[in-house]
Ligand SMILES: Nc1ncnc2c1ncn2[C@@H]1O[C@H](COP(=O)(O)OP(=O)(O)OP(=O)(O)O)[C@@H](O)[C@H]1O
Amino acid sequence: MSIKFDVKIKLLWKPVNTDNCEEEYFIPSKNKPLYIVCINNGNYIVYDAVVRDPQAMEEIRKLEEKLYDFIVGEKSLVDLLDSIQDTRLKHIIERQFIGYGVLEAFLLDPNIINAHIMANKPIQVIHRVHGKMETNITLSLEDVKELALRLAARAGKPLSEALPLASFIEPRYEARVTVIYSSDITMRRDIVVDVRKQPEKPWTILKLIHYGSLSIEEAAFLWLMVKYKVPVIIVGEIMTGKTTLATALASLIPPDARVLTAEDAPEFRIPTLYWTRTMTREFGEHKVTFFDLIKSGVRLSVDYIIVGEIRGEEAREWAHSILLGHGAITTFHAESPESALLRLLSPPISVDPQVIALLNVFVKTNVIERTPGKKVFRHEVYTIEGGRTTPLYIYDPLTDKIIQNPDVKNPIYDLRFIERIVLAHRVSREMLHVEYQAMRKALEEAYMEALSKDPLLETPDYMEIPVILYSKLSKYITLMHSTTSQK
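Using the sequence just given, produce the structure of the chain by itself, in the form predicted alone.
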């Protein structure tokens, strides 16, 4: 007598009371979607698109019969997958047996930047638009263990009770994964999996303007700083949009510039042709540190050295690159520009005070809860000169807008460190003022054109931004100089 196993395909079912969603979208958005996302009452609800399709559900019941042959080894999984025509059903089988289970929904959603998974608790995610949200999915301890082991195995990382701490890059999605495995250090009660995703389509400077994270005037000022290689330090607490902003500012680098990035996880996308990406190597006999990467970058004839995040002694080599005239954009975990400077001056970082004097432009990233469950990203610009901090572009909670500090009438003329640009690049403040105004007009025109074509500003693509902006900048500078000469 043969024994029949009860083989079930694990589906994400549509929860009750999700007919009236505040927002609904599909993953992916084209062709046959795999998942449907419902944003409701501050919660992120996701379920399989096939549960809305009676014909597909009938196919799933037939597939469960075929799965029995796969389980007992009579047929291979490859044969089964080859026999499935519906891409939605194929995805469900793949995620259950060789993928990452329900985590696939979050990995495929371009709006999700982080997923935090603990056993027997709703998975918590961070949404690009809505911020931190609870989901409708809860995993058991055994499910989380299996997920952690699959992630570690795919990355070639050991994970066990003897080696319970792991941090690695998952190769398929290039996501940063951190695991605390069930062991004596958690009293064998808990296991945590944290997944931080790299965005498939980085947010552009135009999209940050659209969502109110930056004002056009603020973006134009930062553009001027980036173009003339003034170091820009982005400070903020965890998950406040530091990397998103740094990536957007990188698109303001001139298209023909040479750029080197140094990272421990592949997060940056640099839209220039001459971009050298370098990564740390934290394992093996021949480790490569941030210090090594930045030191090599200094020896290269690059225009910009961009560091994913300054943490330790590598800051000294990074600071040395600033003294040599390299442009710099980097992130720093700190609650304010002042605390960032204090950490840079203090051990173990101990940056030379001579370099600190060259760090004049800081962007403070903020997450603000405007209404219950609705958080927004608002970024402010501060300048530091002679130990004095001046807010330049600040958030006004009454209007929910970024405004210019009324005490600073004209940043190009009022800020002393602008004189360094004047001397280094042989330009006048008047020329810089004209360029700043041209940048404002170029950004405004590019934003309005993009908005008229796509209300969500998914286009133009991030890689197209530098050429578009610098082309418009050239047009406006020529026009403004022509107007001035006629007068």
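We call the rigid core whatever largest set of C-alpha positions still superposes within 1.5 Å between the two forms. Positions refer to the first chain, counted from 1. Since we're looking at a predicted model, the values are computed, not measured. First, how it differs from the form predicted together with the ligand.
- The smaller of the two rigid parts turns by 13° against the larger between the two forms, as judged from C-alpha superpositions.
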Second form
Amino acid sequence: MSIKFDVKIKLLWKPVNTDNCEEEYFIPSKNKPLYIVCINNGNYIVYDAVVRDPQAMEEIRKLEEKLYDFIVGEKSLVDLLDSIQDTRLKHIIERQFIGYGVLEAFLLDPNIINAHIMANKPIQVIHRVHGKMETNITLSLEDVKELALRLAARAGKPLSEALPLASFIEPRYEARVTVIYSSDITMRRDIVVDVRKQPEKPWTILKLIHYGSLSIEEAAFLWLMVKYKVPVIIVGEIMTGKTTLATALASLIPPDARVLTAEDAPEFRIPTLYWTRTMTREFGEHKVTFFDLIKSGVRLSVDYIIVGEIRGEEAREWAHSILLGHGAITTFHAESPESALLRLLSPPISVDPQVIALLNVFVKTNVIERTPGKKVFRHEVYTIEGGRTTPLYIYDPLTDKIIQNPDVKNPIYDLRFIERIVLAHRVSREMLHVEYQAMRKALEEAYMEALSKDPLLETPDYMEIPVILYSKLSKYITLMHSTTSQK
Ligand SMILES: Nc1ncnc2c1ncn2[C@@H]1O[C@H](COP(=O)(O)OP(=O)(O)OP(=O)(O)O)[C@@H](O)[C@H]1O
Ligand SMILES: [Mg+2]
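Now show me the form predicted together with the ligand, since the one above was the form predicted alone.
Entire complex below, previous chain first.
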């Protein structure tokens, strides 16, 4: 005798209090929605679009009758999925048996930046517009464990009671997942899964300008620094847009430069042809550390070494690469440029003080709550020379804009470290000043062109930016030189 048990399809039901939503939207689109999201009273409520469709619900009931044979019996799930026409039903079956269950809703919603999942508590998300929100979904300890194991298995990472800490990139959505698995270290009561999504397309420098995170003058200054390989250190607290900014700045590297990136998870995307992407190997016998990766970058004679996050002993190898003249864009988790420098100088990092003298340009990333629940990213530039900090491009809360520090008349003439560029590249300050002006114009023109084509600045694509900007730059430099020679 065989016992046949019910295999239920798990649906996200429409909660009763969702008839008067402050905002309602559909994922992925209104024509073919899989999910409906209702924002109400600061809560994020999500449910399956099919629950509003009686015909689809009838189909689900029929599917449930057949499920046993496919899930437990002889037939394969692939056959079942092939036989379903309705993409909504297909998605629901997939997410339950081979996908990430309810997490799929958050992964598919482009407004969700982060989901924080703990057992028996409403899942908390960070929404791009509304900030932190409680959701209508709560998972049991068993459900969260299963979700964590599926995520780790997909990424090929070990996760168990014996190895309860894991941080990896889930390959399908390229989301960054951090897990503390239920084990002795959480007294077997708790588990936490934190999922951080990456934007589908990297933010371009033009988009950062558009949303007021950088001013055009500031972006032009940073471009000049990046072009002339002055190390740029991005400091800021957690989730303040450091990696996004580092990626955007990487598009200011000359298109023919050789770039090596070193990270512990694949976040960077670099729009140059000669890009070597490397990652640390944390598990197994043959570990590869940041130190090893940076060292090979130096040996490969690349022009730029971009490091995901400077934390430990790798900083010394990184410092060495700067001494050798490699360009550097680096993120550093710190609350200010000074505290970043202090940490770099002190044990266990202890970089050579000679290198500290070369670390002059810092971008401080800030997230500011302008109106309750609405956050904006505003990034400032500071320079440090001989132990003295000068704010260069600063946030003005009155106008909500980044402005140039009025005490610095002309950064290209006033800053001492610019002399290093003059000596290393055999250019004059006048030429650099012309180039800085040309960069401003090139950025302005690229921005205005992009805005006229698409108000959301989704185009041009990140990968196209270096070619666009550098061709505009050479046009303006030629133009400016010819006008000065005519005078
Ligand atoms: N300028 C910006 N405007 C609006 N949203 C942004 C901006 N920069 C980043 N974000 C969003 O904020 C989130 C965090 O960004 P990012 O990963 O770059 O931060 P981070 O400082 O590197 O975080 P961590 O400290 O964890 O490394 C991302 O979802 C990103 O899309
Ligand atoms: Mg980061």
